[in-house]
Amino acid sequence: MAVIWKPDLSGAAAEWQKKAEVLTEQHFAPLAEELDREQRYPWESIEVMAENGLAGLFIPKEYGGGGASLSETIPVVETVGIGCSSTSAILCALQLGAFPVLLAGREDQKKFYLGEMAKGVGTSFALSERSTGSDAAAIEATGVQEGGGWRLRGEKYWIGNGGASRYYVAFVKTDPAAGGRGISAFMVDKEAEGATIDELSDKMGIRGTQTSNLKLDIVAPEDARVGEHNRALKLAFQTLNVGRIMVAAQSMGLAIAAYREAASRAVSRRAFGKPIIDNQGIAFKLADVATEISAARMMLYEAARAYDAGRDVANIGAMAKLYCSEVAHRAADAAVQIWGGFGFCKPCKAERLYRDQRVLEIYEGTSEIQRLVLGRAIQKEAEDAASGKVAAQ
């Protein structure tokens, strides 16, 4: 019996997970160290993902995708993440770009953009700006009616798959006086006149991914809008609710990889005449990591099941993202500590995992934002219980 809790996968979930295992072993994991060292985007991996259905895994079959549920998607993200954090992050970004179109796109938009995504042509989620990350309602990019369309101006930042993606779901203020209630979303082609990508981020970790800006001074036609006019902030939050579960899966992949590195080293490294795992200081550290990974993994899979069942996942998604990312942090830290001096130096895998992990507590909502979301939910529940609106649990 494995120490780490494993979900009981069957049917399509087991088939997708097995395919991800094979592809990770043959293609993704062997590239991980090179991608990190050279900070190179793995176009060859995108081709492999497209050919094997992973690029459009979550996209419905009628649009050319794999038709996987979220419960069938997260084992793939997790498995790829065990072998290569960068490729797992790219896979998450590919799925994230699909959600706004899936949730609010017109049928013609779904057919075109989702069909392109299924072929490996990326669409990126462009919400954040240089000065507005967590405070999404404070974005400064604008959309003003011009002729029969909209003049979009501003700069989006921290875009996952930025530059590598062809299309972008860009969120702009179409009624600045209304704050968060005046935001709309538009599909943008990076080849459009007035669209510019001129900065790629030099990142600490997941260096095989590409993160960019997107400067806009373009005219977008009316039919480029996704969803309701001035109601796109809600769409962004709905997208992030799912994206957080995806990042939780990415976190679990990294955590498991770090745990395996740590356990292997603890058995093979000897000190004072015996394997270091024979020392309680090491064995107990690994026991704690194994327990936390198991608990976090259970929460992750329950969050995915809740989404597939049509339940509100704002709270459990926040919990899963928060806990899984922080467990990954502790697992990566333990791996570096157990590897000792080697763990502090390249090309030790533990060193790379330590750097790759750090962003998991930042993107798709920082740990502080997750706690804010949960704190507000706790307050509301307690106030409702006190007023007799709901029974206390």
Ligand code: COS
The other form holds:
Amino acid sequence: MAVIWKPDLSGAAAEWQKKAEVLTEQHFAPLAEELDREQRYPWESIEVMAENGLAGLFIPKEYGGGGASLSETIPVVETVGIGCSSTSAILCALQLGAFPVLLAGREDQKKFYLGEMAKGVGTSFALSERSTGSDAAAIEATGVQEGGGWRLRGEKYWIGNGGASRYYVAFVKTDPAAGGRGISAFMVDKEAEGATIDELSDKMGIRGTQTSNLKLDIVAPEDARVGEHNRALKLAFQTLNVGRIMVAAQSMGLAIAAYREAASRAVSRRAFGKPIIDNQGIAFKLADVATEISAARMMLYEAARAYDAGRDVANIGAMAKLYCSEVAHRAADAAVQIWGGFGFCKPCKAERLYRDQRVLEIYEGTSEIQRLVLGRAIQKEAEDAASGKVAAQ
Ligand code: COS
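Since we've got the form predicted alone here, give me the form predicted together with this ligand too.
In what comes next, the whole complex appears, and the chain from above leads the way.
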């Protein structure tokens, strides 16, 4: 029996997971080291994902997607992540851009953008800016009515799959005086006149992914707006509720990969006449990592189950993202430590995982933001209990 807790997958979840395992072994894992070294976007893997239904995995079947639930999606993200962190991050970025359209798009927008995504033509989520990431309500890009459409001006930053995606859900202020209640979202084609991608980030990890800016000075037609006018900040947060569970799944893929690297090294490396796992300093480290991965993974699968059941996942999603990413940090750190000098040098998988892991605690809401979300929820619950509104749990 495997030491790390495993979900009991059946039906579509088991089939998708098996398919992901085969594709990872044949296509994604063999590229992992090269993508990192060359900082190269794997267009050939996007083709494989599109051909095998992974690009539009989460998109409903009626729009050409795989129709997978979140509980069926996360084993795929984990499995791909065990073989290649960059490819699992790309897989998630491809799903993230679909959410604003899925949640609030008109039928014609769903048909077009979700159909494109299912074919592997990406839509990216463009919320952050150079001056603000965590404080999403403080974005400065603007949308001003011009003719029959909207003049969008500003620069979106740290866009996952940026440049590789054809389309962008860009969040801009359409009523700056209203703060967070004056933000709207528009679909932007990177080929539109006045849209420029001129900066690709040179990253520490997940170097097979592409992260870019998007400069805007374009006129978007009125029908490019997604969702309600001035109410897109909420739409962004609803999107991130799901995105965070997907980052938790990326984290678990990486953590499991790091654990396997660490455990296999601990039994094969000998020091003082015995395998290093015979020392409690090493065995206990692995025991802690295995325990934490199992606990984090249970939380991840429960968060996905809650989402599929239609429950509010703002808190459990924040917990899953926070805990799974920090467990991945400790797993990658243990792998480097157990690999010793090799772990500090390229090309060692533990070294790559250590760098790949770092962004998991940053994107789609830093660990601090997850704690802030939870802190606010705790405060509200305790205040409600104190005022007699609801019973304390
Ligand atoms: N799910 C759904 N709706 C949410 C929500 C959530 N998780 N969190 C907040 N909302 C709603 C609120 O209910 C509020 O709605 P109303 O306008 O109807 O009242 C609205 O969204 C604004 O919420 P709030 O006032 O709490 O927003 P704040 O500006 O105080 O921001 C945090 C709250 C810090 C939680 C938010 O800015 C955040 O998550 N920041 C991180 C952003 C991020 O992850 N960036 C990375 C981008 S991807 S690389």
